[in-house]
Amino acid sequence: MTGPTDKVDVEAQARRAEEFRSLHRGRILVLPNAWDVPSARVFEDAGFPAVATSSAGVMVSLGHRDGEGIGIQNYVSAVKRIASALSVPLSADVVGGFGDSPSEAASSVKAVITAGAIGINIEDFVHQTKKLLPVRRQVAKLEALVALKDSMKIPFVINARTDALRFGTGDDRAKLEEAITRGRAYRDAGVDCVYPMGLTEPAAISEYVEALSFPVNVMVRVGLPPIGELGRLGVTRVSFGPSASYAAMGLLARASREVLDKGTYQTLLEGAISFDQLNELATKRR
């Protein structure tokens, strides 16, 4: 049984949950990817609508590789530190759903929702095997979450994920087709947006785009365009992903070096924020 206080919180986040669907109309939305409290707070403080969580940074922060190793409930926890944090929406990518059955999925993405998230990202492929769901399957689980979500006071956005580009069969002509097939399966399995992973060279993209007239995510790597020609081609928004994880693992790296070779301190001490400003992170804006 719920209190009136619960009832507050639902319907605070149902109101995030409407303004993180809203970024999805109109100009591009750009979509940070965090790992814990500080960094989802440093990119809240630094003007960004809504954050999301990166698998791969919350995992390996936790001491887990990328995947589902760590368990929903660690999982889960991790989410509500961080969506306590945050007075923006906060969208959470739950790797293939924490289940292999579209049920155990849905409960893993309620139990998600439930713990502050307003959005969640879900893969279509298998980290040990590296192996892609049937489609089927995968319409399964969506539908599943479309459901959950049809039945939740929290409309939750959906993004889906293919990872047909990396492990589909074929050149890469017939990973991009394969592509184009499962996000056009997900799109009317009712989700909200579709992910092609590695999706990066202009004219693939636009043809993405146009294939599905539907929303479009695509992730910050090598090779992808800047935002505003992203915005052109018809990009609905763009993700992160580990990309942050890698730039402060690598400038923690770089800093190492210079102490152990040169004795110096200037990549530590550059751009650094205060003792307080570090505090500040952890100190709730709601």
Given for the second form:
There are 2 protein chains.
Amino acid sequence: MTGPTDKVDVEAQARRAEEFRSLHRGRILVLPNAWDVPSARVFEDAGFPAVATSSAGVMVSLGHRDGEGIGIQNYVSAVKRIASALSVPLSADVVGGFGDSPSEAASSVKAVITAGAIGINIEDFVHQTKKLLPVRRQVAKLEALVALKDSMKIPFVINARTDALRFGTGDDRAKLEEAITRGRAYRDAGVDCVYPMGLTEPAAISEYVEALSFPVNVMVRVGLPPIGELGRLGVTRVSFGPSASYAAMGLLARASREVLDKGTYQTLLEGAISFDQLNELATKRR
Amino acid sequence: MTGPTDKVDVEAQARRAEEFRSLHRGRILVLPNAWDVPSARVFEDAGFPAVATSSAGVMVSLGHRDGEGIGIQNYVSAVKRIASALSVPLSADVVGGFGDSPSEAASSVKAVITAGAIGINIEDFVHQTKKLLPVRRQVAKLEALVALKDSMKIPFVINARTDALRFGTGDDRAKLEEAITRGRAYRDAGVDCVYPMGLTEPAAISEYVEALSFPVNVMVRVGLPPIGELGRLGVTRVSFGPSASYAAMGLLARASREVLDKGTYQTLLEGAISFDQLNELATKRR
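Give me the form predicted in complex with a further copy of the same chain now, not the form predicted alone.
What follows is the whole complex; the chain from before opens it.
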């Protein structure tokens, strides 16, 4: 666990944060979300210029449901393990900041950045109630993070997620408008990117990007247009969300059915990596 | 971490150990090895009557190469997370026992059983040197574990692995004979099952089983006959080893190539589980 005595190499972290920040300019950034060390390292080996955590993936992997129940200390330890094994920048999801107040959120983000991340995602709803936080309260949290960026002298990338499309009130149109209103408020609070969870329709994506004139993050899910089209729609970054975990668990379920029903191992063996390759994924690339 | 003050529910653990033990009688036992909580829970949901850890899978997942470098405390914490999320019995690999002496091995196994496992695998080689331990030293370790089983009053299943087929001396024939000699010595030390790593050829499996007249464990790998044939060859149990990790990492590599080369997400989305399904895998089945 990253403790208060942990020292950050501010210059190295600042350089890495700038490296990650620069990936948000130019070509669309495709950001794969990992759940543990080897899943992150596979993404790095595949050629992604940066990697993110999936909070749901990390938490479930460690026996906690998505949310803040894992506790900030366990979560930061996981971020530190992953960051320590990567040579590319790591962005970490911090759920709602592990706390209600701006100062708690800032303290959580500080721990995550100290652990090696150089970007964060933060949500605007409460997991237990599935209710959106009032915009002003979320803006206060975001302002605390912007201030933290200055005080740490590490220009980490703040990706402000809104769940208005899921937990807003009214019909789809009203929810999209709420997501736009929140996106603008978060943008004006000084974040670097806005992430409307659940935005998949090309027309809605286009409207959202135009309404904000600001970097927008979308997540891979059924119905999301291919990367090329997302680029044409003006999307700045597309992240996997927990889909790598969903895919891996689906694979294990299929492999199990094959073994139990047919007594064969094709799903387990086909396209698998080797023992030596797995072992190499435990630590930094040589 | 399981500490010296942790109390074991001896009766419940003994019942669970008996449950696992009984699976070694009758039909061949297929034992899937997991690397974390959700991978273990997927196997339970699929209908496997017990689950095992893959030490390589668990360790790499947490940023450590296969071996004892992770440290017994971190490893036991991982075993505890997995055991706590399962309703079926869990068997845990303990590498070489996390220590050279019989008393160190017994202390490590005690911690793993206290953490919730009711079976263990133990190896007879040293990871750093890839050298087999002298048979007498391994037998002394195994005898200490048999004594522990009695003193804990928990009849956990001891699966004694030999790496003679990999690290023995001489040609393949000499290595097989060394594996048989070791298997007999471990059997006579009072273990419950013998696990000759790398045994895949039907003729060699048959010879091994006949030479020992004792429960034998084989591992899934390319070339292993299907479960039905293994049953006919007299194999008592077949385990996945780290193959679920190999398969999952292979899948992520393929999904990465598809996203980076084609900009599409079919490998990520096809056959994937949902967010709610992933979340359910964090904790015990309801």
